[in-house]
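Only one chain is given next, in structure tokens, and it is the form predicted alone.
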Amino acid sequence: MKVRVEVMLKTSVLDPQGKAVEHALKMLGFANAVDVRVGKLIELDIAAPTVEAALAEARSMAEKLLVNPIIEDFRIHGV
């Protein structure tokens, strides 16, 4: 089963890449772009017997390796 892990910096953490993208968008005339945040998407193909097992395994992977819980939040969903 394909699983996606979406990782974003916590809202309390400064996102310099997001600020750079926001500035570039404004320079291109997209004045309505505000509070831009940049994250990462990790797509996994997990061979598990059930959807619940695949999601649980992806959560374990995220908690142990894929996410820095001090500065990042994450969401997991099946594709």
Second form
There are 2 protein chains.
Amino acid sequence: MKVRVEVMLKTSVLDPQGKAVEHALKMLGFANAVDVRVGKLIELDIAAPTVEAALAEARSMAEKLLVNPIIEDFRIHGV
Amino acid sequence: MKVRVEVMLKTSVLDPQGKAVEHALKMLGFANAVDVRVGKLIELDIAAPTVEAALAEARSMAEKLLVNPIIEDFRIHGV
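Moving from the form predicted alone to the form predicted together with another copy of the chain:
First the chain shown before, then all remaining chains and molecules of the complex.
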């Protein structure tokens, strides 16, 4: 089953990459873009007997490897 | 309006970051994860009079700055 893990910095954490993108957008004339934040999108295929098992496995992967819970939040979706 | 731009490497392009994550997952015992690919998730707030205008502006930003169309595909969603 295809699963997507979306990882974003917590809103309380400064996002320098997002700030850089926002600045570049303004330089290109996109003055109306604000609050730009850049995260990670991890797509993977998990062989599991049920949807619930695949999502639980993805959550375990996120907690053990993909996400730094000190500074990042994550969401998991089936595709 | 909050907009999300999802950027992934085209499926025809090798994704070394995804391969590294897949290898790390296997080392941790997640043997059933395959086809891992890592992309970018850009969230931003666009001041525009309509939803259509905001999405069109986001598409323009993607084409001009956020995405390399040679190697990447993108999708845009309103939030």
